[in-house]
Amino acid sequence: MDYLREIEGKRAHDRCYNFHEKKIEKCVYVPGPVIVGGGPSGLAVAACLKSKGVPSVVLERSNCIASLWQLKTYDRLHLHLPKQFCELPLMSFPNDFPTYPTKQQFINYLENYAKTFDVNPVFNQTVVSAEYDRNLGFWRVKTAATEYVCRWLVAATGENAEAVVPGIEGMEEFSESIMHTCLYKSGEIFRGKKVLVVGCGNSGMEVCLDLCNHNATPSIVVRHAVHILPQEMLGKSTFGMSMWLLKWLPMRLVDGFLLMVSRLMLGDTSRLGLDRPQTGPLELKNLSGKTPVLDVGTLAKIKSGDIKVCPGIRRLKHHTVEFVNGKAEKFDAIILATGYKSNVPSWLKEREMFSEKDGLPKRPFPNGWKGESGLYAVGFTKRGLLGASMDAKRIADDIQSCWLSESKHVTAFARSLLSQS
């Protein structure tokens, strides 16, 4: 069967360069399915085929597995949520790390991660475009040099794979530093300086306090309403006491209760500017995939006036800041805390399953994982790594009927010639 499949291998090679104008330098058969992406979510969809005994390759356009996390992320990082609600299918974490496990110790974690399963992805592969050839019956995934031929393909460069940077009026006149946290590491090089954090997300309100601990004076631009929950409450992970009221409650029910131990564990956030969104934090979550930030010590800062915050921004001038409502103030720097977007639109030459306009998958959670043709999607589910790890497990079952029933056809072709000779 092996056998076969090599030269079934073969023959796609060869077709291959046949519906090529030009060539390039090298065409690969994959005999099983390609995965762009070498973050946790592929990492997670590798690990679970190999366990069924599905090969792979995994692209990775960077040098390293996880390249969002070792190379875009700050230092004082820590997962937001549990370690049990943040692990990869078929491995837990060790038991000796922390609830919230830093930063290198999730990186540890993803590296032992990929090396017990055997996962060895093709570094430094930026894929430029992949199109299903239906006339060769595979998918085509170009990179500068190679061209990969397979049966399916897996989407896994996620939700985070590039930098949103919003175009403010007078960005080019501003003299001091802009950067996006894709590039903060530390509040150190900011010591005594004030800086201004736009955006009011997790990673913003956490580069706030960060930029607090190395003695920095920051503010924040908070535009539009937000909702700020404890990380922990009642001796328990907010997250974790929400997924076990919800299965036993109706959301709005978990929203009401969610809301008034927050009134009760950080007071009325809106008097320091930080106005709730009308409708409640689980439900936002699930309709605009909108998550509420989990404080892990910002809030304090803001009461004590460490932290101030500002309302939208107008325009940048050489030294200032002008806000909407028409106050100005220097800073010595901005850091863009906007969040992240996909770049599948970029490199995926299909309309159907992926929205043009934001990257992700137009079927909703949990349907957004399979589309047609052996297209898969795993990291789109504004769920985190626990939906990334549930589409994984769903990829692997599916991918791998569809190769058993595959080898079959293959064993009973073997067969066939056989008896004929």
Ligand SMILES: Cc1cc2nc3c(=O)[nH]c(=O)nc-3n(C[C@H](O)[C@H](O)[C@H](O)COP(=O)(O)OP(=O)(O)OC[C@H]3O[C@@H](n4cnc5c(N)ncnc54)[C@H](O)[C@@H]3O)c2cc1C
Second form
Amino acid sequence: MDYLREIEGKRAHDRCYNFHEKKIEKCVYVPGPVIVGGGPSGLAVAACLKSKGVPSVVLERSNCIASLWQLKTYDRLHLHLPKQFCELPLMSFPNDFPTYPTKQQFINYLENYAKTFDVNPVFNQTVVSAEYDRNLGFWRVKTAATEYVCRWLVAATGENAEAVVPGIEGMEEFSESIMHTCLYKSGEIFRGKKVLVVGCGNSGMEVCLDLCNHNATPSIVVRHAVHILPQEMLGKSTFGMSMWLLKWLPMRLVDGFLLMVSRLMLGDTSRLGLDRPQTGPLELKNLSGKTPVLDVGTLAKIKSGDIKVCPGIRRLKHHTVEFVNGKAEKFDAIILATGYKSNVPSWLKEREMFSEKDGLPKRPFPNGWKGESGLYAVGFTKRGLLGASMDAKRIADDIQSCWLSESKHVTAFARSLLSQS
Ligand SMILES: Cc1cc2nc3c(=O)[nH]c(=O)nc-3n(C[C@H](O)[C@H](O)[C@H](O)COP(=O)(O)OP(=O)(O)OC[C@H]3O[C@@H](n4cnc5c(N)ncnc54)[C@H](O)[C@@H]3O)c2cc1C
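Next block, the form predicted together with the named molecule, ref. the form predicted alone:
Next comes the full complex, and the chain you just saw is listed first.
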């Protein structure tokens, strides 16, 4: 059977050269799926496939697995959710890990995961295009020097593939440093400095806390209403509690409960300049994907005045930030906690499955994982690692069933060849 796959591969290989005017340095036939992205989602699919006897090739643009975690996150980061909601399929976190593992512990877990399932991504392979060749019946996945040809393609490049940098008037005029959180490691280099953090999601809030802890003076720009919830309530994680309550109660009631407990524990956040959206936290997450902030201590620093809340920015000048309320203030640095976006539309040439606008599957959760012609998406559910694990299992099951039925055809074909000879 492997021999026939090789022949099939060679045919695909030959055609690959024939169809191209521009010569590619190398063309590789992959018998199983090609998985684009070596983050937790890509690793999870490869591991699930491996456990079912289906080989795959993982292509990763950077030089390590989980590059988001290894290269683009700050030192003090811990998992925001308890570990039981963040483990990948088939392997639990070690028992001695804390409820909220540190970034390094999570990276160690992922390294160990890849080792356990013998997943070895091909590094420094940025996929620049992936197109389904209808004549050939294969996906043609291109990196700078190589073309991979395969039956199944799994997009695992993540919701956080590219940093979102907003265009702020006067940005080029501002003479102090402006950096995205993807480059922020610790508040150490900002000691004694006045820093403006733009964006009040989980990262923005945590970076402010980190700056405080390093004796910097942070202010945070809050343009929109935001739900801030305590990380734990009544001795349980807020996330775990919500999941549990949702089994018995409608979302609106659970939202009401979360808001009531948050008010008791955190007080009225709108008095601090942090208005709450009209829609409850879970309903909002469900409708728009907007994640509530789980407070890890930032709110106390806002209450004590160590972190100042500012309105939106109107424009930047030489050393000064002008706000929409007309006030202006000098800052030594700006940190953009303005999030990330998917890059799928930049490389995937198939236009049906993913939205051009946000690079996420058009079909809502839980139906966004499968497209046409052997195309799959993992980790685009706005449900973190839990959503990625669910996708990974479904994708591996689906590919395995195609793999087995196609293997039967190949075996039948082989038998017929043998009986003729
Ligand atoms: C600061 C932060 C904290 C978070 N904390 C949590 C948490 O506690 N719990 C939780 O469930 N979720 C959390 N998340 C959500 C996060 O998205 C997931 O944790 C996880 O990293 C998603 O995995 P992924 O593999 O889908 O995407 P990523 O981790 O982004 O991995 C995608 C990989 O694809 C590669 N890639 C991108 N484009 C290409 C290309 N064209 N060619 C080849 N490779 C490419 C990237 O280099 C990257 O390695 C957090 C996110 C951030 C930013």
